[in-house]
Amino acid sequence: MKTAKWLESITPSPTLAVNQKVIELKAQGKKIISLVVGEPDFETPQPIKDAVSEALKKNLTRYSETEGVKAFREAICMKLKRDNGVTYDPSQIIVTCGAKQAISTSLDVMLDGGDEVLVPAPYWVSYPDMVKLARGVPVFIPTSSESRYKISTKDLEKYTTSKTRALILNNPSNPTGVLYTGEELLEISKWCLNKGVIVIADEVYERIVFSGRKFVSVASLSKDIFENTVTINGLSKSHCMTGWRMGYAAGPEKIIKAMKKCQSHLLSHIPTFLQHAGVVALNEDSYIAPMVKAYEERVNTSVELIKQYMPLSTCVVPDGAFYLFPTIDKYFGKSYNGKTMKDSIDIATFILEDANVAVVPGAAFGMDGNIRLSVATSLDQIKEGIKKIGETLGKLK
């Protein structure tokens, strides 16, 4: 049976690929550290599940508003209030399976074919194909450690078309952990203001930042620049409900409506019982904190460990999520048993193969001289892990 042909373009999610291979390893019996996904270890707050019973005891189980249940988006806007300094009605609000589907969805709505995004390079693995689903072409802006992976207006006048339609901006990044400041936000956002180009800010991260540094929220920057920006954020990652799918778009009413026109086609709407246990979480974060604290000494620890047992590598400290991304180009071209290592898809693998230790090469991410590694597990399996990629790519000669 014969499939479109412009799907020949998008490809599967590398780090579920690789994810999927060490559950086939494991289930053949293979130990195998897995630093691959980011989804948080810690469980989810027993308020959050208590508030599904009782969802499920009122029989809140209809279908609800396409846009969400309206008591959840004015916890959506409550939160963005009190957190981001934003005032958004609930009709500014959308309620979707998963930020992955907000971004997703709000690129349908604002992309006609051929009209171009920027996307700073190293990326979130989605990024290029959500473009290429909403027949939209992705403009890859590289950056380096340098420049510790930010991007400036200069990057975007080089990169900037007529066709520039959107800028995708990740604040904390995946894969990197690097944190904007507002200053750096607001010449960025200035800058997209005065040349049309709507900036999606996708803001997943923000409540896992470190060291005391201070998250600002792009639409928070001016009246102007919050009438050209469209928030995605979710509870995924901040409040550990990642099997949930809860994620929502904020963002100019035009907008907003068209993603309901859109979904109203595609999803309906995500579970009602879950949404009222949103409600609950997001008025329930005393537990962030520790949690966040967890992170951060797990990214310090790995930085030290990351320069003891792999000495080429070079890794820019983390700000905030639970990712780093060190370096491993110093290792290419060198070999192990009549292989020689050609790209982080090679290192990635052989990694796998001899120490068993999942990663995902940084090819995943725009970036070929990296690898990702996630720090959302266990403390000691973050040392064993690091020590035997360490073993494994002393090897190569």
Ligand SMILES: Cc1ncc(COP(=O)(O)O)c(C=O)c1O
Given for the second form:
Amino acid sequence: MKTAKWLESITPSPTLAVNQKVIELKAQGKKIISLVVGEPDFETPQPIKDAVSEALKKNLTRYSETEGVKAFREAICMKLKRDNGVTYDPSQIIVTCGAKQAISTSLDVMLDGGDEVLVPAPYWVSYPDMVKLARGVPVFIPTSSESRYKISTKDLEKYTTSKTRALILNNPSNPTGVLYTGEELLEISKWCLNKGVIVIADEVYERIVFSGRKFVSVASLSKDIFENTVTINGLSKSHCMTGWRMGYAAGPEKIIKAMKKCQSHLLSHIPTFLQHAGVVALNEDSYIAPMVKAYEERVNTSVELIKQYMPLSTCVVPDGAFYLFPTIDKYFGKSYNGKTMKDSIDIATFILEDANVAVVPGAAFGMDGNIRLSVATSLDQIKEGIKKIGETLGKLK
Ligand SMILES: Cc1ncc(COP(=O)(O)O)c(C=O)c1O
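Structure of the form predicted together with the named molecule, please, following the form predicted on its own?
In what comes next, the whole complex appears, and the chain from above leads the way.
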């Protein structure tokens, strides 16, 4: 059967390819340490799970409003005010199937064919294809470790054209864990406002920020910037609820209304009883702090281990999230057993086959000189994994 021609430019998630290889090796009886996962290794807190049973007992199983149960949207507004200092009305919120759908539907309603979206690289794997699915054109803004992988208004100036509609700004970043300061965000978002470029602020890792750092929400910066921002968030990362698929967008009513129109035909809404449990999650979140402490300890240990075992790599110290993004380009051109490493895919494959450690090649994030390591696994696995990666890379001559 034929599929649509235009879909040929859409690539499947590159992380799936790594996962597939891991499954094959495990099936061969190999013990693999996976530093691939993009989800917390902690369980969903019990009170949130209990709230689902309660909602089911109350028969909250019928259709809800397309934009989400009012009580849940009110809880989201409360959270945005409490944590981020931004005042939204429930009419400015739409509940979506994960933050993923919030980003993709917001692009759907903003873009006409050929409109451009600025995507700083390295980027979260799905952004470019989401833009393409919305008939837009992703325009990548390259960054480097020297600027801690952050963009500046100079970069925006260089890559913006008359067709630029939006900038996707992920803060803290997957894959680098780097956080923009309030001053940096203010400069970027003022610039976007003046040029009529909407900021899609993907803040899904906002609660996972390490000691001494301060997260600032783009929409909190000024009234005008608030009007020019679509805030994306969800419960996957902060509340260990990846499988629940609970995300949301908050923004100008015009955008949210348009998203609601799309969603009414495509999804209706996420399960009603889950939304009621979402209210409990957002009201009581004392379990987040110990989890963040654990990620911070793992990240700090990993940074030291990378220094010790991967002498040709450098790693920007993350401010949050649960990833590290060390460079590996100094290993390019080196060989082992007749195989020469030419890119991050070669390096990740070599690490998987020789060290039995799974990592994601930087190419998946639009930056070929790096690999991504996730610390959403035990400290023991991390320690053993990085040591093995170092030993394997040490074989390259
Ligand atoms: C930067 C970023 N944005 C959005 C998402 C999507 O999260 P959700 O599970 O809420 O769809 C992810 C998930 O990995 C992510 O890393």
